[in-house]
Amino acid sequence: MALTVNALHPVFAAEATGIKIGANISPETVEEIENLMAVYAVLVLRDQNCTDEEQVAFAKFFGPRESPAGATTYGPQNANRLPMYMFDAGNIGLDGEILPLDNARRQMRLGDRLWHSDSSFNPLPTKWSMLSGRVIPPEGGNTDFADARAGYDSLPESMKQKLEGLVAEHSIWHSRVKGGMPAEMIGTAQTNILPPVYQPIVRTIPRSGRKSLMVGSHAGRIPGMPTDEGRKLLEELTDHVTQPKYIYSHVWKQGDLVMWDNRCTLHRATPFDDTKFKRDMRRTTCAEFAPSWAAVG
């Protein structure tokens, strides 16, 4: 079956049909998906109902796959219940039940409700994420996406010039505390494993050649600027990118797989009754090879 595409939003995001993910994807299909992602940045694949193995194999076609750090940041009791290269984005514990309110992984997940780009706190920048919906709550729990390319395009020329060459400090611990995680849960062991990194505020995206803003909740400081001034600028840019006209809100159906480009979108989880309903979401993320600025600082 040929790939067909229907736009979901005026500036980005599309639904594609005619593909079943897994290990048996042709080079032509891989190239077609790369081209679609360069245009739409968010791609929805319905009715996948994939296995973990199929999702992990599919991700391999598009770049080096990231591995979760949960087991190293909070010990074996919070180890990922899923295979290597797969992130647990749900609210289910190792016992298959809903995580208790004081669970460290649940506290970490609070930050996911802020606008962010996956793993911008790592030296190696991420390329795409792929999230599959295995168990969906009956209401709520949408994932919102914002197009940071459209946001950049609409900036005044004076702001574009101001941003050229600026970098921001990204830290997972900045976003976790901002999202409501108690600061006392973050110790030296955690900060040593995931120290701050530096990313350019403006990026040019490969293949499309479009510029984008790399902002969001992980970004907390601009080196060379007073802390308050830099933080205010980052928050203003995030607010600009996440205006309603740049947002696509995905209403999940069981079996969906949604792909997005972390280099030119922000996303956030939206609330649902997570003490009552299970939400089993599984993410694979592809990295890209780091340019020299990834090690700055």
Given for the second form:
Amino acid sequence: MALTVNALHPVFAAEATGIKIGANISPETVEEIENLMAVYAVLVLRDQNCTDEEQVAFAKFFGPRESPAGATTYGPQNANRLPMYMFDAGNIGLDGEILPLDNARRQMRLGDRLWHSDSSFNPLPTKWSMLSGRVIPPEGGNTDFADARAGYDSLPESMKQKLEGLVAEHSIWHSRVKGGMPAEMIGTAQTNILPPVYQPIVRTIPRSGRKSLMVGSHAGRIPGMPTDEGRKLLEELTDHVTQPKYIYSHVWKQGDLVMWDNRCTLHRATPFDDTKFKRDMRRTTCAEFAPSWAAVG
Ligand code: OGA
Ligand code: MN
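Next up, the form predicted in complex with N-oxalylglycine in place of the form predicted alone?
And the full complex, kicking off with our chain again.
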């Protein structure tokens, strides 16, 4: 099928037609998608209306798939209602109803409204996320994306030099508290399963060779710097990347699949009335590579 591409923004993000995701993707199409992602970093595929199986199979073409861990530590009512390798980014419970306000899974989702890079709190570099819109609320609930390569490119030379070799501490619990999840909901079961990790602040993305800023709300500290100073610098960098000129805001249509490179973009969910409307969003995420012991496949 011929692939056509339309840019959606001056610096990144495109819509592609001619791809139907699933288990049957040719090596040529995989290569084309890799090349498009290296250029655009966000790719919108409309009218996919995919099944969970198709979405899970599609992700595997691009790297070992990650499995969700965080919310499952909150007991059976937070068991994953989706198959293995699928993250639940929606507001629907095991009973098919809207999650109640005090539900841990709902509390965890609040942090998605802050700018972040998926799984930057995992020890392995995460590569891409693929999010499908199954049920879209009638108003609100866009996903905003920002280009962290454009953010890096436009930093003053002195800042680029200052950042060379610096690492940041990333933790999902840092962003959950910042997003409004009560701190007392985070215990040792949670911190043991997802302890903090350290990531370089500047990364070079393999295929494009472009440098990018690895910041966002999971990053809370810069080792070797006073905590306040580190946090201030990380917030400044996140603000720099998320200037309006670097943002593409995706307005969802049911059936969309949006893929993004977590290594060089930030994203956030925008608010909607999550007590009134259902929003069913399902995500697969792949890593750049896997060690033999990881729960990825
Ligand atoms: C995610 C996420 C944003 C949204 O699934 O990682 O941040 O709009 N989702 O649901
Ligand atoms: Mn996310």
